[in-house]
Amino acid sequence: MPDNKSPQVTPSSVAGAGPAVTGGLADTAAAGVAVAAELAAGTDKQTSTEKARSLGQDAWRELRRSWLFWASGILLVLLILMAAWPTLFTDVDPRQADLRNHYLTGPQWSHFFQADWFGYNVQGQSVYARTVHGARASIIVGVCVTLAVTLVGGIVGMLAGYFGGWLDTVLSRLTDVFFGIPLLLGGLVLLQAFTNRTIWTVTFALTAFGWMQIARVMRGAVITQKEADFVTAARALGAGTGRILFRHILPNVLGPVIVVATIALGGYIATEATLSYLGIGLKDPTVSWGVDISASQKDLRDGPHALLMPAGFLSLTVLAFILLGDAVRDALDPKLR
């Protein structure tokens, strides 16, 4: 019978095959370790890059993607140039009156950037020139009031939120008292005490009754931040009150304050125009959109362009600031993205 012997598996044969198998597994493991190390390095690099970007840089990155920011920004740049350098847009004196230029002539749309582009008012003054020069008073009042109420409301809200106790009670009740007085009504009453009403008197009146909202926003943000771990660590390391407030807390509460102030800026411009319209704010010879709207209201049927042009620019300015505030809010608040 044939000798059918099955192949013998000896320890020596297994030992001889061991290095090849072990070597293949080692190469595979080494390749896997290299890939994992490369992925980990890439992840660490991406994480470090994300951590290196500050809140301002992150907000600017979001703003660049927002069409609201670009639309409002371009419009505001034109308005600011108009307010700062009105001679770039017209060389006509807005106070120059020529009765031969009657308001019934109306706008001459073919004459771009000329004195008669928007027509003339009842006194023969160029509506276009007065609209261009009127941007200065309205925007200066709005910007100055916004800066003033942010400073006053920020200080009040920061002190009340950080120290608490009786100081918080007194400042909060004082804020509630002023909150009960509407901004327009308070401005009307306070401006009655001034015989010569200028840009600065209007700014003072609006600041006196417009700081409360910023104070409430700042107080709430400071109360939230003062219990944070980094503030506790700074206090444990011996940091003083001023350093904690201005170095650690203030940078972390500016976001909501900036959003509220930006949106409110348009409201302050509209309030100034309302006061001038009622005859309580700015007066002639000051060139302002509110002054022109008030002066041309009685001639609305015969010359509507004298009222519609400054009113239109006023509406565009308020809308631009509100859109900018919405874009900044979306950029600074990650929960809204």
Given for the second form:
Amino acid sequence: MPDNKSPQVTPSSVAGAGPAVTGGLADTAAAGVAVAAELAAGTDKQTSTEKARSLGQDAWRELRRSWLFWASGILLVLLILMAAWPTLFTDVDPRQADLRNHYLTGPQWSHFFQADWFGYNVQGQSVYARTVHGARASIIVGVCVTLAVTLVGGIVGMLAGYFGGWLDTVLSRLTDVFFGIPLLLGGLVLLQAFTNRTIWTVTFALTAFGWMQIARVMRGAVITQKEADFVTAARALGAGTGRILFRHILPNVLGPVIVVATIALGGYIATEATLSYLGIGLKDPTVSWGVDISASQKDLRDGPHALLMPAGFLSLTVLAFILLGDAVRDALDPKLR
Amino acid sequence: MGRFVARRLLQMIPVFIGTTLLIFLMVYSLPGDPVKAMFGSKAADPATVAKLRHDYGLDKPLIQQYWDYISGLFQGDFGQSFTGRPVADLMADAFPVTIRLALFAFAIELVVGIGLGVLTGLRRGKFLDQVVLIFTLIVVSIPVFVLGNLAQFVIGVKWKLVTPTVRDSQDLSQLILPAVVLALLSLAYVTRLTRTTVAENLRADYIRTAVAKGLPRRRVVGVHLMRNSLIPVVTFLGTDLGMLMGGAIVTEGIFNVPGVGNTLYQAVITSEGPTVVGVVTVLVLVYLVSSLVVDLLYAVLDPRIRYA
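Having gone through the form predicted alone, I am curious about the other one (the form predicted together with its partner chain); can you provide its structure?
Then the entire complex follows, led off by the chain already shown.
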């Protein structure tokens, strides 16, 4: 929306705000302001997007050279495929149980992609099929929580950082209040209220107690950026608050937020699995790694494969997201190199 | 210094009230009736239900209940659990166990984490650095319930090196395995954090100055480098102590440690509102005090920071 408005807004604001500033200032300074204003004005339409793109391009160039990025990227593409179209990997029904023939039978490592590849669990269900189908719950929860947390935390952090004053005090104390309750504990108490728990209730609970870190990062980043010259220039040109926030400040503070969010994504997946493991996250008809690990832990002696396979995939997923986050951080923040 | 502490203490009040209110509202506005649950499957006598409700103050509005709770708290009264035991009693049983476990885990991550972090930070890119880096990545990505179950199975059941579960929480040797499992995740973070800051500060001007004026390496690393590198690590460790105490839900469950995590988990599952609120209140206090201590430690570590 701001994109459409920019051609009309910028020329008028140059004309309107420019002379008003010039009146109070020495000529050279005014010229400087004008130049800055013109730059900022131009930025709105083309240079800003070009600049943002060039930062993105820079990061992309850096990312392409990192083996971490490729390794985690390929792993994640596989896992996302698994979550989206599990039938690509197996046509066995994960809920099909054959207790008489398959009770805890061990894996057949040479039977690639077949029902008995990873063996059978205590219900006589194919561990391979369940592991493949379990990817969906974890990935959806992880991605949705990350998006929601970024949105909520981002908005809170931006408002607190930009407006300051009493709003900052209130929002910062609110952040502190939520910070006092650990994610797992808050999720436990909140989810206890729902008897019919789905992926979405779990997402909601994790978002409710997960947004604070992003809010703090965002607030800090906005505070450092809002005094920058280009913001002053934009304001001098008469840009509105929304425009300054979303078109000028947001692109500049997105980097650290993206990094924190990507690294946290793996953590949300692990927390979802932990909640399911504690019997208070997802429940049985839903196929999920946490549910399977929880169900098979008492048979660890007789059939360790029923625990190790979903646990291994869970760990791989978390690892992939952490590595991706590391790679993105290295690409976006040259200081850390 | 005194004024700084006073100001911080004042700032804690709204956070303390907010957090306890939040957990109170969450616990008590949940659906499900704890009083009815006391009767099990039997039909409840309405008069008895009404009396019990009145005794626990559940017939008052929520805010009034919260006010009563907080004013009781200031007189050291944590209320009574629905089983009739004072919550303070329950906590007096659970907290010593958890404090022992948490301090044990804390000591491990402090010594091993900072030690490994400094070693790898000083020798970046060397063999040890690579090994430790891979180790930390593995630890971070394996969820604690998998790690705990595996460690218990392999070390406790198969190799019989330690008892698989904790039978006597006074016996520190039985707490070794749970403490290591509890510490590992934070240990990985501490290691990576220390490694990064040490490597960064190694290039700082004041280190070059210290070396140039001929100080022995031990002093350069031990005093100049460490003091500055520890600031982010101390920040992390400060918030982590509270996490170790409250976040031990999974570890305590696996190893059957009768501590706070276990108590809290049971209380949440059985809708024991007073116990949940009581334990969380104490945990919030621990968190607030440790973040104050962290702030004070900044001044000790960095001579540029002074609190007037």
